[in-house]
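In structure tokens, one chain follows: the form predicted alone.
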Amino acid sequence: MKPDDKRIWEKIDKNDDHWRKRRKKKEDFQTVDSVIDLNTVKRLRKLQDKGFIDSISGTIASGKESGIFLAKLGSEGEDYCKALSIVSPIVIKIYRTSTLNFKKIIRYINGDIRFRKHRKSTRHIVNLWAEKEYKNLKRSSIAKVRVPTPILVKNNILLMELLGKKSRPFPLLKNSPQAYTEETLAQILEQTKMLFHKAGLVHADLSPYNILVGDQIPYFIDMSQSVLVSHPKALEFLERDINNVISFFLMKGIEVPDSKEIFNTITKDFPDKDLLT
């Protein structure tokens, strides 16, 4: 757990009662150590009070846009997740309300017909970013693309399946030298094709940092920026995804196919019109 995140959870434990009793003031909409704001703390506590989550045990990752935590399900959460074939622990992804790059993410929202009408306030965009990842993961899961199954989204909080073993997440591709093989590359490209044709999506940020590997099987993660194939920049993003993956494996000494041929193979038969919305 990073020091900043550790301090946050210590503050939550020590000051929970105080925060519950406080009336909304200006500082309630500011962030604590640029990690979790007080409104987010209150939403987490609601999930705990309702028995959906029992406890949060540590940090999986902490970046500029979000913090990712390991959480134990409560009794209500366990019942809810049975239908999704998800067991405890799960992942809680919290999108930061102060450090999200508005200019960067708006290009992935504008042009997405699912979010035609949206306010331009930072808080609304952060919540929309979380909702976008939830919807993208849900579409991908239904299409049988290998992604974490989403559980629910509430404002800037997303709950989803933990991809891992014994409460430990699978490692990133960049940290998995045993997966630097032609077979793994072929699986990633096949998943990219499935994402395009069966889910009607382009990942739009595919890289060794957004692929987990467990038992030699790759899984796609971090899909807030993923766009529908109807997005005006979808093919540009797809080409970039392919080039990122091909370049990485080439750098690792793996024989790779031609990126243009892969792009043409994926795009030659456009997805069903139903996938455009």
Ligand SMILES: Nc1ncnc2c1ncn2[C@@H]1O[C@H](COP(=O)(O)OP(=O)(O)OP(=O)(O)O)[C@@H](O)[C@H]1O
Given for the second form:
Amino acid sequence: MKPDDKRIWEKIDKNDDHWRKRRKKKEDFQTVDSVIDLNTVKRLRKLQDKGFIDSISGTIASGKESGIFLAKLGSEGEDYCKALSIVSPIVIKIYRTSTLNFKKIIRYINGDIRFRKHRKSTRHIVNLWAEKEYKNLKRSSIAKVRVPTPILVKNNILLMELLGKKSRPFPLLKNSPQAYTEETLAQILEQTKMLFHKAGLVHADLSPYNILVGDQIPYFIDMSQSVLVSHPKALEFLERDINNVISFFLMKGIEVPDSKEIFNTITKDFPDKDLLT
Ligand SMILES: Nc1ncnc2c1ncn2[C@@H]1O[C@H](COP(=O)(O)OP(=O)(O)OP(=O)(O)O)[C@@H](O)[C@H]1O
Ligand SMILES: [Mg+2]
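Next up, the form predicted together with the named molecule. The previous block was the form predicted alone.
Next comes the full complex, this chain leading.
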């Protein structure tokens, strides 16, 4: 185990002990760490026991609603990921159960026919939020939109490909001045169009904070809120995505196309019926 792993596993073990001591109490279901709650600890341990992950080797980001970690695959995981052309290390995204903005996310769940029947408890909604990102990433990667390939989802834990080089994640578009070009903007709009037509999805939170850039190629991440194009607000979300991206590039002094025209070009035809479900 590397020194970095040690720190993280110590934190996890601390929670684990805490869980053992309080196993019979209601508090077991409460969050004891800002990201890793007791049940999540158990799930991570299970993945480790099964040889799917070997160790967690660092924190990539810790946001309000999720924690993003770098993890080394175990031998089981390596075998499984070979078929997906994914190599170690990978990314583990843990959705926080305590800070979920229920009001914000419910509008992206209601109206998505894939999740017509869902349970209403916070715990179930968090799991559904993770599953929704898994499904959206899967549809997108099958459609060859540039996103991290998802590996598996287990309750509030999502495993996916690391977008990066030599274990280092690619930077956000926000922090990639070399990508402030007409060419990158054109690629982003092309990916948005592919997402709509080939995956039948609208990202719904596209911004320089949810696009990574590696070797001048933009990748979309963070797709829990993405909706099917049949969602009643899909076109409203698409318009917002296009405006966000175009105004960012405009602010950086790049010549930009007319956002209304882009919106009309993308929505001129709708995807095939089978992509609406
Ligand atoms: N597959 C990945 N490969 C490399 N880096 C990633 C990957 N997924 C996420 N990240 C990094 O982790 C950060 C947070 O991920 P993400 O946007 O999915 O989570 P979030 O909960 O929406 O966080 P935030 O509220 O900060 O947007 C990203 O900004 C990115 O830097
Ligand atoms: Mg994000």
